[in-house]
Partner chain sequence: MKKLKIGFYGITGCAGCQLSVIFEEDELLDIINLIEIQAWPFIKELNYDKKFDYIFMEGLVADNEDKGILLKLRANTRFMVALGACAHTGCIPAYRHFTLKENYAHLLYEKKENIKDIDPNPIDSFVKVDYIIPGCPPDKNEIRSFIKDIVRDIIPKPYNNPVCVECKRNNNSCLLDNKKPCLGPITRGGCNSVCTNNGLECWGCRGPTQQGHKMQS
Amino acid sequence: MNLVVYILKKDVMYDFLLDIKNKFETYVPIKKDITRFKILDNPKDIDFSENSYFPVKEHFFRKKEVIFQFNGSNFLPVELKSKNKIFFGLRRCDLNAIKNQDFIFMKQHNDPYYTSQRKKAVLIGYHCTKALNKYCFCESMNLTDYYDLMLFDKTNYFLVDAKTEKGENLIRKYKKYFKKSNYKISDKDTYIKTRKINKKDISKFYDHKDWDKGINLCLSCSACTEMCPTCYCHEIHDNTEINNPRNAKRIRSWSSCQLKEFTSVAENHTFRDTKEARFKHRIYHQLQYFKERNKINLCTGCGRCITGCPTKIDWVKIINEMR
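Return the structure of the sequence above as one chain only, in the form predicted alone.
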């Protein structure tokens, strides 16, 4: 695949976005109270000053997904509807989070509900030039290039790196906005200096007393997992209609390892009964367990779990101070 780098002038970018929104449901970062990915209206509302407060995973791994319906005598499959979508301005941490969810829902498990949404999406990244806040630590997470197109901000224009055939096809379709360049993306273009986790292996620190610094502040509110772009815990329940109990829906919905009832089973047994066990499990799954099984970090270092925590539990700092 002969993929090249293109130039997209910033004043032309507005016309490009207005053009693609006629064919694609286009999501861009917009800052009002906080930065969120919202459907494009006016391209001049786009704000690259900070990462979105919430990740975009709910567009693929939905908060509530009807798996099938039952009318008392027959199972009724759900029609898998999806639209052509473009996500414009995703950060590298979130692109890698999508990569990890693709691995879980498309490679490890053939999930048709996730796949139907994901396959029609084009991922256009915006590469950070610096750490966006004091909590992000993506430099420690061995992130890879996972995008269809990536924008590199060069003040008056963007360099656009095409990584996939899907990205090249988009440029070919809207070629009047792009100009080929001989520029080669280098390590200088992709380097971001952030804080780091100074331990590659935390397995031997499981019983360290410093975990109490976070456990004692934890509210078990599950904000960390709600905002995490890679957490994929969920529950499946059958919901029936009160007026007609024969009609039912099987629904998959987000859940959290931070909730006590998540590991509750029959006979009132709970596998992670203590807040300590739940607190440690999330961090160890993100940094240790998933990597041991799949050879990649699940966490991508976005820092949302810290920025969104009501008590600002900085677990990266806690780990770094362990001796």
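Having seen the form predicted alone, can you show the form predicted together with the partner chain?
Chain only, nothing else included.
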């Protein structure tokens, strides 16, 4: 959008964060046993060495959300509360995952619960300089630029690229920390070398015997979908009060295609009853079905489904080895 690139010195970055902390709820990656996005306390805690174990999806698409209440005769809409949040240090894959979720919850469907959380959030990226771990594969997922601000790490300073009005406003507001620069962000800066998926279309491999390598190890525990930044399956159920069943809350909560319960209907019929069907469905939805319908990849190649898997099923490797 704009061609002005700013410079943010690394020691100034800490002051900048302390400053925005007063106005915004600032989430930064902090490493303890694993890296998580947590509310900023001390800027020195920030750790860019690895990607956060969990995505920031839960801040927009809530794990559990009351959609409305019912008191026997009337609907009582819930108040949509949200805070001004800044997410600092999101990776390119996660930003694209937010893009996909925006597409689902804001373009395809007008979801007020998601929109109210998402509207006020500012996304500040941190560009990877190399592949973060041996599992990620974003190079073959055609990621695009989708951020408010993006930081490019240049050893002792950051180049800051603003993509949106929101990001530009933030820089204008805190302009004492930023310096203008003539640098132009090129493809060289945005390139991340990772491993790749060597197949564009996996539709004709559905019955391939190599899938068994993954299916035999799969425990259907749904850790992969719980950690996925793009998975958006959910279930809706009513919670009634114990002494007055006419008072009820309708609750939306996360669900997962890996669970039998997800496709079970009346008479205990389950559409995806076998582990095989569930295992393939996730991968095919991420790589194939969503693309056929909406022309974008749902998967963004962050590799969390493999790092989080109890048995470390590397389905990318399985696909790559198929002949």
